[in-house]
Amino acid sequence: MRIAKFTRLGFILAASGSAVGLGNIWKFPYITGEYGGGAFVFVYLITIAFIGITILIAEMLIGYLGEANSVTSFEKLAPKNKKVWKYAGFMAFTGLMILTFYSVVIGWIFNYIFKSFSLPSNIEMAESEFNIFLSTDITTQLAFHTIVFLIIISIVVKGIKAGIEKLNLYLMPILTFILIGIFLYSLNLDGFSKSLEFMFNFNFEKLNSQAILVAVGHAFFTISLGMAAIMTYSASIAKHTNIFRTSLVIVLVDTLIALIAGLALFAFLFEFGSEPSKGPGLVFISLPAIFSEFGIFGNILALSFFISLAFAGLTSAVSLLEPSVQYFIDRFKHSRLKATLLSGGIFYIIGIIALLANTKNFGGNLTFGSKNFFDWIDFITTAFLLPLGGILMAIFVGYIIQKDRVKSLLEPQMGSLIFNIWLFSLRYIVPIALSFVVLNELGVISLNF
């Protein structure tokens, strides 16, 4: 008998909290700026509809039917070759790898919460402060990385109900409230009309093959797919949960927050004549300098923004840790405390190495080829492991699990037409699209137009 650990609302908030992270508020705006605005947003939304939702339903289905960690779920649901398919559950540790550098970035955000009270007066000063912080201030970075580690393990060790669900019940509404408040304020700025045009003027002349591949990859990353977080959460939802309807709610929340964040941030940028294509430094360089233009109110805006960013990071971070924790509990019969400390210790120690890779004193020794250790982990997980996880889930649900079992559960929720479209997308569109992403990132193929 299935033991329901999540309430329906708790699951939606937890899954949305996993999806709504730094990818929405930090990464989505800057890659939208880099790839020309509206045309990129259009491709991103199409990708969400035909790839993101498709894989989300498949991942939820595996967790719902498997009722266990990712390794056990694949092993349990495979009608044959169980010992082979259990290795598809590696994605439980993909999230742990992402957390090694994700925790470091959340630490940067914590630092900028305090810096909200003394904002740099211009872009040059902001860039100098950020670069000095990254390259020389090891002590501060290590302190905040440690604080983030302690917060994450203190939540996960309490379990699904008392820890993860409760965190999201508080933080997700607060996060949404803060972002909507910033968005509503941005409506009064002259730059908002330019932001609206930039985000939704679909000028396809600026669209190229690289932008399309980035849109596919980001759509996959932002919903937390391929890292076993949604799968692990889905193992603890109530029987008769409508997987299709719940997936739509999760994607809707995730996409709306990304669009709201993008519109608000670009409004501030255009208000003061800044360029939207500032890359990763958009949040840590451009925005602090722009907020300073508002005087004391700018400090309040900066504080609110970085708090919302920290909340988004934390709700995602706990979902990155939980799959490996559940794996150690189920497979090795560890207590939750022991499993949490073991998984937490792994991401904390590797995170220190990732942190040092960006510094002046240690960066040279931690650089291999064209990337340092921090960038390599980011690249391997987002360009290879996440899409590979998606391909394996698409094949597993599309071809390995008995079709009648999938159909009997999902067709009543979707209707025959939508179910057939979903299954076609899962079997053909998703594997091909994600394979192109992987092969392009690895340099095996090069798509240019």
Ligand code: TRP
Given for the second form:
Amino acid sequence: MRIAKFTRLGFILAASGSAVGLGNIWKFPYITGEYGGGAFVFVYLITIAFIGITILIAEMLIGYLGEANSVTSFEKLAPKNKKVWKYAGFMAFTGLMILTFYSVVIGWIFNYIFKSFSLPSNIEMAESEFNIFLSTDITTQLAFHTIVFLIIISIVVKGIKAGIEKLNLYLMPILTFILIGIFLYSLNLDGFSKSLEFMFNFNFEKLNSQAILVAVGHAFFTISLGMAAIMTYSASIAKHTNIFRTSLVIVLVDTLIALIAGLALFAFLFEFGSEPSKGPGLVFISLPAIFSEFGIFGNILALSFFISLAFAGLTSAVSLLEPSVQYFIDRFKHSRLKATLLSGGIFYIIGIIALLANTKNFGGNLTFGSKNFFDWIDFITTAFLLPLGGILMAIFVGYIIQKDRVKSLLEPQMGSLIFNIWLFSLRYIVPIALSFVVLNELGVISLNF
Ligand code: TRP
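Please give the other form, namely the form predicted together with the ligand, since only the form predicted alone has been shown so far.
The complete assembly is shown below, putting the previous chain first.
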């Protein structure tokens, strides 16, 4: 039994805070750019609706019924083979791995908050500033990674209510407010109609198998699925919460914020004739250069944009840490302080290695095969561990937990038609679709169309 529980609003804010992150504002726009716009957005929305919501409900259910850290929840709910199923709960540690590079990127954002008042005047300058920062400025990156680490642990150490719920209670409204402000401003730009066209012209010729797999992977990442973040939060949910309705709210908030951010960013981009596909550097390179065109107002735009991005990152980061903290508290009877320092220390140190992997001096030694250490962690977690976590949860809820328990809880909330569609999707569609993603990423099969 968890003692401190979220309030109903607190849970929705915390889960949405977990979902809305760098994935929405940094990654979604640039992969939309890379994979050609509208058709990609369309596939992404379909995946969110059919795969994302299905697993989100399953993940919330495990937490809600298990009322414990992920390892204990799997162990409790498995009718037999408890000793085997408990290992599925170790997906909690995927969060620490994601946090290693997530924290470094939030550090870059902090740096850009301070740089909002001296924006580079063109794309070339912006690009070289960003590259020099990444490849040579170890001290600044390390300082910000450390600050981010300190902020995250000081929140998580206060626990679910006084730490995580409170953080989200403040940051989520501010972040939404800023983004809507930037969005409304972008409506006045000539670039806005092009942005709308780019994101919603469903031109399927551009669509290929790679884009579909990326869309599935991102649907996972953006709703925080597959590593027990939402599961751990759901262990502290108020009883009688309507899981189905709550899951729809979370997905709606997450999707709206991604679309608003994408529309606004592309409007700025197109206003000055920039190309949409600038890759990961989109918000760090193209955007500062474009904001500089707006004079002092551009500085304010940049400042508020990077602050909202930092807020989005922090509310997600705490959700990446909490699952392993809960694990150490429950299973080893550590105090929250000790558990937080232990989990935090792990991601902090590995994060330093990830940070060094992008630098000129250390990059060579930290590159293995086609990718450096930073990119490997991103790849292994997003392309492999998260979908694997999703497959495990789908099988667990779809086949292993007693069906009566699942049905008696969810059917009254969903109605029997939707419940049956959900169960079908969980049992058949999700495991098959995710297996394709994993096998393709591992190079076992190669999808090409
Ligand atoms: N959803 C967040 C984003 O879009 C990242 C994130 C937070 C996450 N918690 C997670 C991703 C758990 C996967 C699993 O940036």
